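Here's a solo chain for you in structure tokens, the form predicted on its own.
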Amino acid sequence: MRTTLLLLLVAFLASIPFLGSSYLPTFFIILFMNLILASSYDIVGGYLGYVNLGHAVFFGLGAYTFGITWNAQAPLGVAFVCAVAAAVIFAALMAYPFFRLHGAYFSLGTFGLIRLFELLAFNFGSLTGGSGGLSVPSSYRLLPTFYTTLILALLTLAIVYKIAKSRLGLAFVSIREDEKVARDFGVPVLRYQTLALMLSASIAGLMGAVYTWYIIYINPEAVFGTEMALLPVAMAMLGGTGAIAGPVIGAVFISIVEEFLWTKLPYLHLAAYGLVIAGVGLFMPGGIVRVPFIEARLRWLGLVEDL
């Protein structure tokens, strides 16, 4: 029964760009994309518990590494090779001393990491473009980055499911309950919070690679920008994180209310997540999927895990 759901669900998607209409693929292009982001988020934030509001920077990394090594005349597939690992070899050298800090302090270290890969990118413009943004060779890619994104959206939700399901995802959430005790235990820590940031690194070096590819220009504040720091984060509180159905339901939420917000309230972005942080934590710490009702039924189908 839930396989053929899924099925059903994974078919009814492929299907959108031949509904005839041009909005719903780009809708969901940016609906897969922010579902990619907080699914990739939530492996360091939700299941190893550190908020990590520098995870952008994974994206910028791959964003600007991808334009840089197109622009270079690197093969296609290099360039996206090049753009991933560009993100997996800077989360692997800033692993050792961030997790070294520990709640407010992780979270602040990371986030001025988005600061200052921002300010490097406006600054080194021979290879950024600086202030005036770096250009990739255009041409028509609405399917192409439909298929493409929508078949990441689905490798990711594979990998953090496997996550959920294994021992792996146990040592995990056995450094977030107790780091101390984890390491007593045996748990090496530092090795899976290594590997756990390099994983989601990974997945959102991927991610920027693709973003620009599809959108053909970017500039500093829109990879490194703050609103981009803060919408996984939002997005994975918001739906629950440590729950693979969390992300998710936090994505299509926001997703929506962002239409709203561009078409109505442009300059309401980073407000509105500000707002969605507070209000997750004083009125439903757990996010929508702790809500009994709705717990219950993502149990049933998997999408909730007592780790």
Given for the second form:
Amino acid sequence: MRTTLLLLLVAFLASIPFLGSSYLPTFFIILFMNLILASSYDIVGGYLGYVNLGHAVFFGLGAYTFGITWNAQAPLGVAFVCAVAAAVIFAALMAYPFFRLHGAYFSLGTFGLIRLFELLAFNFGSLTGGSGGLSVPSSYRLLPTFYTTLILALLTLAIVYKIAKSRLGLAFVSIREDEKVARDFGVPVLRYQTLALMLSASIAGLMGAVYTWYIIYINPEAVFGTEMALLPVAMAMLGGTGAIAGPVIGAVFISIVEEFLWTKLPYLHLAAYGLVIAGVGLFMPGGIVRVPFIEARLRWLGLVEDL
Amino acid sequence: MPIILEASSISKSFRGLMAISDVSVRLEEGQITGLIGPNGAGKTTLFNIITGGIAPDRGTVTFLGKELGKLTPDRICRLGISRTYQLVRPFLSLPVYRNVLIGVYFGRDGYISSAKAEREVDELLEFVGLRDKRAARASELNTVERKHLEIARALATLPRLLLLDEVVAGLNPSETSAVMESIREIRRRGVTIFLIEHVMKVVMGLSDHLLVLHHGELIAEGKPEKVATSPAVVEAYLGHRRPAGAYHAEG
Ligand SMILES: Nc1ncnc2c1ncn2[C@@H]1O[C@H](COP(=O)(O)OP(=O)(O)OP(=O)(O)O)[C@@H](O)[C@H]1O
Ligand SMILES: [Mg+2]
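Right, the form predicted on its own is done; let's see the coordinates for the form predicted together with its partner chain.
Time for the whole complex; same chain goes first.
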């Protein structure tokens, strides 16, 4: 029953381009991208319990690395691999210093990181194009992007689901609950923190590369801006962190609102993300998935784990 | 009996305050060693040093012939030392069985299959009487149940040495005797036990050997009956206006 429902949903999503509208695929690409960013953020934010405001660093690193290597005549596949490698290697490097910070210090530190990368992208013009941005060769990519992001979204959810059910996920949540106690009971904390960050970074880095490939033009503000920093966090928190359905619901919700409301109020995005986070904290602690009525239904679908 | 753990000349100060001062302890394998002392004597600090959470300023800890040195707590746990906390610290938002599973998966050396792990978790929950709370979140348990959960989680790591930090504090007399029976059973299964306890009836009833810590110094050790009535110990407790015999009023 559940499997049938999920398969039907996937079949429906896959047939969207054939519904005759060229607008729908564009919308769903954004939705899938939001979902991928929110879910990959949640590996660290929800399961490991570290609010990483620098998740967009991985996205941006992937986006720029892809653009730079592809423009340097690297084959497409190699450019994608380089993008993922850049994000993952950076995650491995930042793990040791950043996981010495906890709570708000970690969040502020990672937020600082994103400003740093924005600055670097502005100032290393010879590599990044500076404020002028970076362009890659264009061609028709709407449908390829649609299916790439759809597959990447499903893959992300499969990975998160697998993590949540495995001992890896158990190590992550034990660290979230009480790092000292986790260590006292045999969990090599730093190793798992590093692993969580690398996993999270690999997905965001790949999404960044796909983004550049699809959108053709990127600049520092677009990939390292405050909006990109807050978006995954706001979506995950709205939907509910540390449960596979949470970031999905948050991403769907915010993508729709963004599409139909905020296009008319472009400068209000940031304020709106702030309001969403504050509102969730006030009225829906734990996010949409933890509203009892919704939680019961999701539980039946097997989409809320008893972590 | 061989010595399972030896702490030699341990000292530790916190911002100038000597919490542990030149303390040496030897634990015999298979025994129950009691550790008593007034509040702030440094008992919990000694536990934290043994499990690697706090590095001593001076001194060494040797476990099963291996010097623990700068080993991290997770390594020390996998070598076979496990503990409970004075103020219970279960993983609150996780179900009871997942709390114990963490000990099984990560607290031991080597790989264990999920099926075997789940079976062992159920056995442990049975042992501490939490079988029917298996799926409840730890946050839904009362203090007594949380103490039992901590014992199960500690046993899950298959410890050779178990450190119990005031496990019966807050329990009523019948719960206390049940826990005492469990502790004896754990020892019968070959686990060496080091326990901090304020309730004299419990320490005297369980310990083969008793240590007394006062202001960070080891002031007496030996057979429980002898130690409890030794002048230095009576003096230490009287200094706190609480004679040793009346100490069980605590908690
Ligand atoms: N992490 C720490 N940082 C600073 N001071 C500490 C720390 N841990 C313990 N202390 C101090 O060291 C002294 C010994 O504390 P400890 O907790 O070991 O005592 P205890 O014998 O377990 O007492 P109690 O019976 O109250 O549990 C106390 O003065 C305490 O305030
Ligand atoms: Mg103590």
